[in-house]
Amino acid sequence: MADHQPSTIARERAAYRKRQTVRSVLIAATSTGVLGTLLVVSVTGAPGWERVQQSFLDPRIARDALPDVLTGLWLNVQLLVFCALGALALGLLLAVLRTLRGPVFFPVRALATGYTYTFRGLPVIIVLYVLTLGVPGLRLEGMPSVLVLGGIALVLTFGAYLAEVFRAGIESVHASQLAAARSLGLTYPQTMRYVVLPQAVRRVAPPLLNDIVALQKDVGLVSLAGPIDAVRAAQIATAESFNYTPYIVAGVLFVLLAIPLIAVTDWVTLRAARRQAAR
């Protein structure tokens, strides 16, 4: 069988698309270069640039502070894993409780609703201070460390946000699917586990990941309670050198830490949009 040969019109169409792609890339590169040049010239040409450079961008101080900030960043990573898992579990539990039907479950729904309203309204820094400074004052036996209490404060706050995301996903599943599952003999827990939750989690995966990215930044707030994480290490280095460069080092490390998670979020969002468009 002879190989397929595209027609003249098909080859011209492919060549036109290729030229348009090259043209778009060149225009994007040129505009990015022009904008970047204007920004660099405007910032470095400012009257106070030299003073800002000395205070925030000192290479020697950055090199000296980097080991301690990196050590503190490892604490942030561990705290992020603990808080992300805890907030996801708490959020899913609250969402399921809020979607329970029947008057007998009203107290449970009311408690879950009150919880989400309260912790979505409270600033995270206040929750952090109450748990890390107020709770230890009770002097109870077996009190966890300040770091654990700070992590619990983040779990309590972000669990409320994630609960609303999970609830939106659960309520997006059409009621006919629940009725179909129940008509097949599945119990309510089995319906939630095998029918509702898999679809709900897949639908709300992008906003869930966005909230985890926000959590990744806020784990640095635990430094206010005393643990030496990346931000606290930068603060100590700044106090020793009277220079703010360690804060820039910590900020850059946080950005580098967030980039993979942000990339995954964008990929999941794009995939969900393509799946939706294909229907």
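As the structure is a computational prediction, the values presented were derived from the model and not from experiment. Under this definition, the rigid core comprises the largest set of C-alpha atoms superposing within 1.5 Å between the forms. Residue numbers count along the first chain shown, from 1. What changes on going to the form predicted in complex with its partner chain:
With the core superposed, residue 14 shows a C-alpha displacement of at least 2 Å between these two forms.
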Second form
Amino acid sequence: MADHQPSTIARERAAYRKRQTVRSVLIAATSTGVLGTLLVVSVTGAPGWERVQQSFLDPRIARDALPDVLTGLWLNVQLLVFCALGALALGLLLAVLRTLRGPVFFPVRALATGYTYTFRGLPVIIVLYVLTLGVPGLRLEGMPSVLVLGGIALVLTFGAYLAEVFRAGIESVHASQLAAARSLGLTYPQTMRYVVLPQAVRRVAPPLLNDIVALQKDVGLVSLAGPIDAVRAAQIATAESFNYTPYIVAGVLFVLLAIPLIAVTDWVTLRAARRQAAR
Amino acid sequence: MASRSLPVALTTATVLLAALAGCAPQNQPPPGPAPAACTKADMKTRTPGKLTIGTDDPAYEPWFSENLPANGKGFESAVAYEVAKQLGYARVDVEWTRVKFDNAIAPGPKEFDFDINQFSITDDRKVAVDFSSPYYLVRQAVVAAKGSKITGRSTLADLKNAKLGAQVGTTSYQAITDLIKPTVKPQVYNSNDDAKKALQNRQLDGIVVDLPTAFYITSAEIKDATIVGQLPQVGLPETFGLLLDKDSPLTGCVSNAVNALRESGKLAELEKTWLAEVAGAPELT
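Can you return the structure of this protein in the form predicted in complex with its partner chain rather than the form predicted on its own?
Now the full complex is given, and it begins with the chain already shown.
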């Protein structure tokens, strides 16, 4: 292969492509640079920039607030893991119940439907208030901690969202798949387990993960019942210093926390698209 | 040369400083009369020879007693009579008048020489009215459910293992973290209402609120709650001042009287008597 010489036309074509690549990179760089400069100049040149910088971007205050915000963030992470698992399980269960066939299952279907209507409509803050400050008012024996109650509130709410996503996935599996499975002699549960659900879950993986990212931000709402999460820790630090930098610290940490999840979502979407195309 | 120029320089500096001090704006109480005018004979009160003091109707415990400001009982009634005494008015020279809280703060002519009604001193209010120097710095207090594990405790150390709550961004929260430093993580709420709910639910051993709020909670809002005690002063406390008409000629005199009472320890003594002992909000040490 070493003595292979591409033809003149081939070499000209390669050179042309190279020139075009360099040219488009240069144009992209220039346009990015111009836009960036414009943004920086218009923001930093604004008359109030000094004040905004002092009250939102003070490195000393950021450093002071970081330990407390991180401690709070750990609470968010723990809650996220448990609530995500709980909500996924509840959502899947509800979706399966809602797609049961046969008149005998009508009450189950109706209950599951009513549940998703109710909890998708209810603001999560109200569910949290009822569970974290209302339910303990019953003063029953063995009342779980505020964190557990808050987690249940989030699972109830997000379970309803996820149930609808799962249902969309289940219903998107073509009827012929069911017919084929039943004709092979699989029972209904077996059909769901081995034929329908695997396809359904794969199809709706991106919106499922999207809801989990939304949950990640909402777990902090448990702080209204007392526990200190990352945003609350930032709020406390802000109240002490009259400076909003701690909020920026918390915001950056949340984005960092979301990046892996979002990356996984994108990767799953891409892989699903490739598989569809390869079929 | 140096030995001769030094005294000259010093003299010049002294003269300059004196001149500067003479020109410097006075940060003293608003252009009130000179202390010499602060006598019963010279004071321009509404009724000459009498001191008319306003407060709200009803006047609440423990600031007043039995809605009778003239009985001298309750913290604010006692303070009012001490101020009057300081200004040279005997008990019989004091007349009380009832003015609604909002009317007292509204601009316009006043029916009192000064009003005492837990008025917090704020810059916004100073636009409309005058305030004396503060006679009370609001303290933080611990409120617990009756029969909870911290009722009847008397030291800060006794509260170490209590689960406490407070509203976010308040001096109350600061009091927990700076003074009590509990081993259990404090709970933080959006509002005092949420904290009170958690207290009622027995999710907390106690909540920290300012003392006036603590009196209100225990007397009117949560019947089975009790004040454990007052915490030492912390943070930037709210202050109560006597309220006077805008640019009242009496402001300077009344402020001087309050300052004298504070310096003599009389205010602290009244606080101890009427808030800590009579009203049952002992000091936590």
